[in-house]
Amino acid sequence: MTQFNDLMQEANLVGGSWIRADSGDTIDVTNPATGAVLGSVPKCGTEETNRAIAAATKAFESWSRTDLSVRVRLLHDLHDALLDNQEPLAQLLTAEQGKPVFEARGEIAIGAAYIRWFAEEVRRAKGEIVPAPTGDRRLLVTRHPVGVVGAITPWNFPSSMLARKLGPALAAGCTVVAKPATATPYSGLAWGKLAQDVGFPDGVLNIITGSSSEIGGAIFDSPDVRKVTFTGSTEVGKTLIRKSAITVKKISMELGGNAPFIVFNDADLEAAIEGAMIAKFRNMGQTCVCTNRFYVQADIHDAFVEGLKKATAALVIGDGSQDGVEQGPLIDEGAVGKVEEMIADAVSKGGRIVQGGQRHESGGTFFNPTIVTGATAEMQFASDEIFGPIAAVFKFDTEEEVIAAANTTEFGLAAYAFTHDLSRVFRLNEGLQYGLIGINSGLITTVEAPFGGLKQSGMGKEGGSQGLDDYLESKYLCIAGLST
């Protein structure tokens, strides 16, 4: 049986070649649980990136025009590999970073779905035959795939997010360049053996670790990187997109987030709290949709803390590979210094703390989940991403109201709503300024549908049929002379 030390790949993947930085300086990577180093992955630079680069433009002349059938069929593979492997990946992406072996297997799950469905929706890339002007003339679209592609992945779902981008690439024909985040390489890392393993050709995959500044800058700077597709911060985004018009790249940016989470008086209570948690505390609240801001109708906002809380105060806390844990630590002494920072500032203002509020028993980078009331738009995780197990309680009196204090941000990524007004819900989705909107459920990615925020949450859409559209190009062909 696979072990997740069989998947643990202490090398980067270059052109079919797994190698060692040229310096041989190496990154210790560490599970955030125990403290225990896990192992070391290569601290490579520019000049490794580059050679990533040459091996992906060289696989590009051949990928490109591969069978539609054959890149469907390694596709399949792929997905069915990772399910084949879901247990130790499962073990490994929660070793790596902290969350519960039941949330890792999850994410394992929905990155092969993500293969799948590209695997399938490639087949329905269509072009387009326009009616010409004249007789004598053919008006074509067709669509190809756009090249070379640089993906940057964060550490928070370092298996799944890679999914949501490999999958399209790979699908349109595209090479890639991966950059896994440096707290979490393994799970990157494992993506470059199993597609090896499956057959993909040398030098479609590649994927890179080190010196974040350095690949990035290669990346941006190499005019044969015609695209990148990034997650993570905001504040970083912005930089790589005045990058990328250097080159003038297409980019695909899924950025920060600051969700709202809206309770009416007609919600159903005990499904509004179900929803609040996993909208919530999944992932220790470190997802680029976990719940910022929850706003509570005046009438049932004491019944509906009161709930909240005593679910809170029932989550199990400890190492991630434990059965039955619920929350795992967080991903370093930083995120646990910002959500300490946050309760200071909110308690400092008024707010109350209910449930939490300080550090866990077990030390480290544990944290007891959090509730706090009293929250008003003055406090630091109004409008800063919280990132971490907070769960901020607004209260509202009217619709107009709380519609308005939700989109009072420069966030525009996911929003939930829980009411059974059927008006209201449509009231909600043309007034919340979000790209992904929850109504009655506080999980609703799914591979089925475009994934992706408005305003400064980011462009471009992964997941759906739109999340294939990036990682093409629309050429028109005009044939004219054909009259007889």
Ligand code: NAP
Contents of the next structure:
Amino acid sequence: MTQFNDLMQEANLVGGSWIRADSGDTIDVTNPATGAVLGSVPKCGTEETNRAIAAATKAFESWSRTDLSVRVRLLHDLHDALLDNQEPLAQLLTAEQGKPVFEARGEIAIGAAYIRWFAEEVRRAKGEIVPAPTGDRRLLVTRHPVGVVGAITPWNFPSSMLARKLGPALAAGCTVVAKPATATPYSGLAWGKLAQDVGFPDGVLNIITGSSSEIGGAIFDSPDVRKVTFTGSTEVGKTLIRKSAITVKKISMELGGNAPFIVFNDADLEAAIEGAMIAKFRNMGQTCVCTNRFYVQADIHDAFVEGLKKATAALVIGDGSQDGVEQGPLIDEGAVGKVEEMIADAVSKGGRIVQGGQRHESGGTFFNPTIVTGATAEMQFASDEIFGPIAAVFKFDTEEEVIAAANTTEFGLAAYAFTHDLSRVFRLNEGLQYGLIGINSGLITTVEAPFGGLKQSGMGKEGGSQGLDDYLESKYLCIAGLST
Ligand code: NAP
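Form predicted alone done, so how does the form predicted in complex with this ligand look?
Up next: the whole complex, starting with the chain shown before.
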């Protein structure tokens, strides 16, 4: 049986070859649960990235013309390979990222599902025949792969964030230069091994680890890279949007969030607490769609907090590789520091810690899931993304007031609400400035639906039928002078 070490690539994939950094430099990768070094990956930079771009550019000539049926079959084979290796891939993901292994299994499964979805969706990527103003003309809109794609991904979903980019890019006929996050490179590199194993041609997928500024610099400077798809923080995203102007690239940006979670007094409280646990504590609070702010209607506030407290206290904390563990460590010391800073800020402004509030006894980067009540708009987490296990609870009275409060951030990724009032659901859909809205559920991501933020949470969609559009260019073809 395949072990996770069999899938750990300690080299980068460029033009079908596994390479080291020219300098020989490497970067250690650590297990956040134990602090142990798992291994090391190349610290590549500008030169190696330029070679990867050259390989992708060359491969694009043939891959973009490869029969659709062949591309679709390879994607289905990649989907199957992912599921055949689901367990070792999940173990690898947990080892480098820290999330509980049951969540890692889910991440591999949804990554595979994205690949299958886009293998199916590309078969419906139709063009158009447009009615012409005169009889001697025929007007067509045809669709073409955009070209070489740069794909930059974060550490919190190191496998599925790449799946949402590789699926549509490869399906459309694009080739890819991918840069996984430095903290979690192995899950990204494993895509290279599996793609090679199932027979993707050399150069179609290239994966580079190392200096983000050098790799990003080479990707953005190159006129051959026609599109960049980025998932990460709003701060880095803004820098990259500016860089995209150098060669006028198409860009997709999946950036940070600050999700409100609104519980109205007509909600099913048990379901709301269940939804709250998923929306807050999945991946230890380190997801872009994690709840940042709970808004609870005044008359059910205490009952909600009581239920949330009970559920939070019961969470099993430990090394995510052990079955049964529900909360692993945070990614690094910086993440713990940010959580501590936000708690101190809230307490200094009158917030009350009713659960957790400090590091877990296991040490390292383990942190007790925390609930702060009495949250106000002046506290740091009202405007900043927490990205950690703090549930901040605000009290509200009216629907109007809570919609206004929910919208008072620069972010617009996900929002959740629990209510049984159908008219209100439509008012929420129209009033909440968010790209994803979950009603009576804390987990709404699915391959069939478009995922993407409004405002400073980004641009473009991943998943759904829209997820393919960014990887295809439209061309208008006018044929004139036809005899009728
Ligand atoms: P990050 O610091 O922005 O990094 C994301 C990726 O960008 C990493 O691969 C990073 O490389 C790279 N990078 C950093 N600076 C760069 C530069 N100058 N040029 C090119 N690449 C550069 O984000 P993160 O901490 O990994 O991830 C957490 C953030 O991602 C959160 O804000 C979260 O909300 C967001 N996120 C959004 C979505 C979504 O779909 N909207 C999904 C998941 C996560 P290094 O690792 O080498 O620094």
